[in-house]
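Only one chain is given next, in structure tokens, and it is the form predicted on its own.
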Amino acid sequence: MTTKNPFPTVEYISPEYFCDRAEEQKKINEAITNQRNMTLVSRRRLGKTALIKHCFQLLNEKEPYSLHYFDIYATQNLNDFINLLSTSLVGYFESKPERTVNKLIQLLGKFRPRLSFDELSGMPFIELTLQSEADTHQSLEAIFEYLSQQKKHIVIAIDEFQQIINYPEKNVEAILRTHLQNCPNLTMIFSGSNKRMITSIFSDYARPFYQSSSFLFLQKIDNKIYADFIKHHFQKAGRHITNKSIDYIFEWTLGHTYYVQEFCNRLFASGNTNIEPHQCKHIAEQIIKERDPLYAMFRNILTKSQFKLLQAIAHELAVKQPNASAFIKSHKLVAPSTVNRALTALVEKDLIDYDNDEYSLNDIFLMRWLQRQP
């Protein structure tokens, strides 16, 4: 019988292969128990969805709540979020599919509701004919009125919540922190990883969400903790990982949680049953060897300037100013102007995030490879 890695890198599986967060974890309960907005912010791929999946899951476990987990990075505008939001939560507390069809004429019978079944979990998909701005009020009035009508404590986690500032309808914001208060049975985690956008919509006295949630802002996870659960995860399976390869592991990767548990996925996966230091270096050689023909399209899809930009401080690893005269010496860039407009170009792009006052890529398998490029 294959042994399943213990690994995952692309959806949380259970408790048992979750590493850690008991403080976070902690944080997040007290907050859905006591009923207060939670906002969670970190860089991506650092496993908030992990964390937030992970304390749904031990939820579950013990108490009576109706939980929600909803990622609106993919929505344009509010008509998306509200197909989106309606298709998980309308029919979702009612016993038989009958039922359901006749909750959702009831309620969205107006906006011409079109309803279909998923083939395989037999869920409903729900899309509505929203047609004027009145249609959009209305539509998630009667979405939250059912809401507040349920006996269950209900929990709703919006993954990518900083999007809704790129929606075209105006007043968002506004709409919806108006249906949240009016549901009294409802806690929100909010969370985000464009750490300026969401913390704004929360902490910017003219904004309608202002001061309405508490904050939980992640970190990478303790280099000891994790090491133990690398550990443990390799001798359950009767394989041996050296502490210098850990120590390898984690300098790569830069600690990050999304590389780590990719880089940890593939040393499992080759079979090796004691893990040094070499067989990592060869790792790292297949993820770079892998993703060449990828990441070599930048040199293309950026400018001269951009490319240059992004592989200086992908050798600083981070920089705090990326214009010093200094830092623009030592990797013969241009002038301080032309290095301000590469930057912010590569910052809208998503490939550099600009946290604790430094500059650094996202991407930390792009930054290895940008270190290898002449």
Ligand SMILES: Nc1ncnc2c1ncn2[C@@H]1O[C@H](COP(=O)(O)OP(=O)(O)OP(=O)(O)O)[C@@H](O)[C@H]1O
Contents of the next structure:
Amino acid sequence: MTTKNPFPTVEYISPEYFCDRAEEQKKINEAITNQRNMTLVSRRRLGKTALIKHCFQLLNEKEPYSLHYFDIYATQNLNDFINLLSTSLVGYFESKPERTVNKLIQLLGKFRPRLSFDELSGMPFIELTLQSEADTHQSLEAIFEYLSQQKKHIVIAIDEFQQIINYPEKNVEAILRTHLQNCPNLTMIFSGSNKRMITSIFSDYARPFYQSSSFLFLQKIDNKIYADFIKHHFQKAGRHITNKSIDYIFEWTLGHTYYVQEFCNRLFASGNTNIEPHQCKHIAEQIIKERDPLYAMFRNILTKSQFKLLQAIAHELAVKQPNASAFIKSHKLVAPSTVNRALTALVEKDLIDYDNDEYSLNDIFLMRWLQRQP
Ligand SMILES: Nc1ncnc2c1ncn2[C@@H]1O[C@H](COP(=O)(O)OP(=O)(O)OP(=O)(O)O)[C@@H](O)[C@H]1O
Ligand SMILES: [Mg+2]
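Okay, that's the form predicted on its own, but what's the structure of the form predicted in complex with this ligand?
Zooming out: every chain and molecule, the one shown earlier first.
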């Protein structure tokens, strides 16, 4: 039998394969048990979704909670949102006595709910027939009416919540806020990676969700704790990883969760029993080489000035003022106005992130690839 790789790179598995986040878990848990809404914010791939699933997993054993998670990244409008919400609510009750399923389906009967299967994942989902604005409102009303009648404390986590800003309908925020507010047994966990968009939903005075949630800004996992976690999992499999190797991994991935996980997953898969830095170097080479065809496309997708700026930022790891003359000069960029335009485009394309007063690349592997390009 092959040993399970202890470094998941796609999904949360279980507490055993989840490193730390004890403080954050405590804060989320406290918010839930005290019925306060919370919004989790971090850069891409730092571990928001996994943290929510981890908290839910730990809460799951406790009876009074009914926990629901859904990710609205792929939704385009309010009707998509309602379909996903219904799916996640019914999904929860699937393993419960059938009458509970029937109750929500019955309440939504007017909207002729159909069970479909996602083409890619094969997962079942519920699709309501919502033909007018009135249908949309009434279906939401039915769902929240149903939720408020439940005896359990309901927790709904909506991942990539900033997506609602892109919905074409008017007043989406106001509509959702009203329904959520009228459901006293409901606590919300919102999450998102677009810091500017997600914080504006909750901190702009004029917006419906103003101050309706506290924030939790997720940072990188502490290196020392992560190092112990990595060592522990290699040791458990009867293998050894040197401290120098771990230093190499953190330096190369900047300690960014997904990239550390991917790196360790590869190292583990290599089957080496005593891991030294030269093996880590080999993994780094492999990662870059594999992605070469994909990353090379950026030369065509981006304008020359965008590519040059991206590469310049990659060389520096992070830059406070990309339009400062010293930076422009040392990287042979053109002019501040060109840099500003390129910067805006790169942020819009999600290639660059602005966090802690600095610009840096979202994809650490792309950053390493760019550093090697002429
Ligand atoms: N504390 C952790 N310990 C171990 N693995 C983790 C931890 N946090 C996240 N991961 C793993 O790292 C990967 C990225 O995490 P996740 O998808 O949760 O990030 P995210 O912030 O939600 O990303 P995105 O912004 O793209 O939605 C996943 O494979 C996840 O299982
Ligand atoms: Mg996520």
